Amino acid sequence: MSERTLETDVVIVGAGPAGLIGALALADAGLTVALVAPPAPPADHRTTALLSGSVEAIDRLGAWTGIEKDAAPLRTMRLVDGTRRLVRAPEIAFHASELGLEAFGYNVANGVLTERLGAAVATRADRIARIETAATDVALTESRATVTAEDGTVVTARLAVGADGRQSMVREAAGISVKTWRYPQTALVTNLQHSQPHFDTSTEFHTETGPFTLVPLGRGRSSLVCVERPAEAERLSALDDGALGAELERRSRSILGALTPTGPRQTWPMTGLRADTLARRRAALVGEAGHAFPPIGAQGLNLGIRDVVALAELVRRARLRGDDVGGEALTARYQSARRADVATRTFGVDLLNRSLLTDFLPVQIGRTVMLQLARDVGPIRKLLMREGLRPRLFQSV
């Protein structure tokens, strides 16, 4: 291992979608920014439901395109109340077709999404430095950040840049406290083939336990997300296929027929996070570095996005200005700008999974009537519509 130097305008640790989208971003801004990640992430087989801001932000770095091709549209999103409960709320379809729009986004397998992302980095090597190994230590001073990898490169930059999930290394080093909670769930995430179309349809079920959700991912094929009990879904995930289909199929009412699940089987714990500030000490978090939630909404990655478009045009603007793109007057309005997005998704998410694990009988009543006004009040319901897909970004810029 040999020691080399490297001096950027930004680094980045971590190279999820987050980080990479983070990255191209930041080269179009006009900045010369390092990565520091390895080259392969963990096997993750989930999918991820990019909203039309998300799609539109991706699309104008020229990444697209190379996405396109794998990704299911999403024509229509279909609300199922599955309890069982006195007061269970109506049935809601959004449809894309309302606000003038092809699809709300689009579904794709997150392996497919970070080699696409991946490969369009590789074409900006002019101006993003690829680190191919992990950051082994991250320090913050009043004029520079220093993230030094494994493979003994040392990257000096004005701004260090965390997408590198929750255990954040450069949240770390911020000094930045933040809230962690658990839920009484685990989520069951495989792969489905069914028999009957879904019309570009993603269809939530919000059941006693959490949320079953199935999203198109292609002609004849859905992604599933089905939140339970962790014991109730670890017994789930050892059934066979036959019996695991067949459980499935009784649980989405059989809307696609019968049901094939064809990926590997994955769990993941509920819990969720969320920093005290998503900036400080020429830090700035994006994605679950600064807050993560249950798989409800496709608000997760969405959100992460948008942090990373909000940051790179402010450091753009910083940038023709002559300021110090990592300076104090930089992060302060980096924070500013996403902690309404934030703490709004954070609780609204938060809140209706409670929700749904509740038999408070008021709070039943109060979820019951916000989605009867969503379904029926012609301008909230589009209200609702617009703002989960492209919420405004510099409210407080």
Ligand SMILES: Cc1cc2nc3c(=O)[nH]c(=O)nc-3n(C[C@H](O)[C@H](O)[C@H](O)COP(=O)(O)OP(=O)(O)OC[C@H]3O[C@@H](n4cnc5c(N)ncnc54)[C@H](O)[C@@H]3O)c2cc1C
Given for the second form:
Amino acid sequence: MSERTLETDVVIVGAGPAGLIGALALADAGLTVALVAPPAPPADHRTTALLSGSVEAIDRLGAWTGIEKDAAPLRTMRLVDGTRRLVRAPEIAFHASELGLEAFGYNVANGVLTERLGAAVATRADRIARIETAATDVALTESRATVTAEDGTVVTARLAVGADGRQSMVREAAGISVKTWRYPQTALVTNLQHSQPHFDTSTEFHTETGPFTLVPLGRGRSSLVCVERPAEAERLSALDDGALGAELERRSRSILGALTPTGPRQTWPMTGLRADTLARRRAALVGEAGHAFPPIGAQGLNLGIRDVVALAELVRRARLRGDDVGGEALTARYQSARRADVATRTFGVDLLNRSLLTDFLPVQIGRTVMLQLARDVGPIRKLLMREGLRPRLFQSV
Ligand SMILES: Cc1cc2nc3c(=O)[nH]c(=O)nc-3n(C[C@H](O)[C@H](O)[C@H](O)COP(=O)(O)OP(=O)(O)OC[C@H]3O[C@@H](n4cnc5c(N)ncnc54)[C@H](O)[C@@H]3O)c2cc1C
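Got the form predicted on its own; any chance of the form predicted together with this ligand too?
What follows is the whole complex; the chain from before opens it.
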């Protein structure tokens, strides 16, 4: 194994969507970047609903045109109470046109997203050095971050960005403790062809076991996220195409007509995670290295993209001032800029998910009243739509 040394402003560990967008944003902020990650990330058959703030961010980085042609617009978002409980929430539909928008966002396959972001990273080879193996060691001191890769490359930088997902090595090296928890749920994901059009409408049924969501993925096609008890998710996953299609059509009340599963199926156990802080000792966490929760309301990666954009902006300003781009002032500013957004999303999604799982009547009544207000009271409705897309907290960074 040959040893190569490299010195950059920033070293990023992990090339999932958060790491790739981070590399682009930091390079465009004028920094030199090393991106340490294996060339082929683990197979990911999910899709991501990217909300408009995320689409704008990716567009500003010049990477959206490559993605757009394979992305499906989401013009209406519908919530349906699919429980059989005594107290049920009213059906509610939000239209992007109410906010004067073409679409709330776009749904895109994760494989397409990372491939196209990777292609955009390759166009900045003068500023982004890709080290295409896993990081095996991260060392952080007061003055330096050092990442050693499996191929022997040693990168030293002023800031290490942990975009290395839930088991983050950067987080551990920074001594950041993390709270994790499990839900009695597993998500089954696959893609579907259907006989009826989706009219660019994403539909989230709220059931007693979790959300059951159909998101447009192109003409006559949608992606499925079916959150179920773990044994039931595995049972569904093992059904043949005909039986699974029939079962999903029943659960979706035939709103898209006959359903035919296409492509691979994957199951994702539902867990939650929250790091005690997003930054310490020359390390900053972005995406699921810092926070994770169940897929309700398409919040996960959108929150991660806001981390990345905020971090790049703070680093850009620090660089312009001639400050240390990984120093204590920067890490403190980053943590303070992201704390409220991360805390409120994690809390809100957790609360909504748990409110589906419990039979406790006052909770059911509370959820019903909340959704009724969102349906009937214009200002609350608009506030919810805007906050879902692009929280004010983020704009103030
Ligand atoms: C079923 C489901 C549906 C979802 N749908 C949506 C949605 O519609 N909208 C939305 O916004 N969010 C959604 N999410 C959440 C979203 O998928 C995640 O937030 C997102 O994938 C996290 O991206 P990331 O880059 O932070 O982490 P990851 O995608 O986990 O990437 C981390 C990367 O780091 C790499 N890595 C780990 N360790 C090392 C190491 N030592 N060295 C180098 N590399 C390393 C890994 O291989 C991986 O490639 C969904 C989640 C689930 C489970």
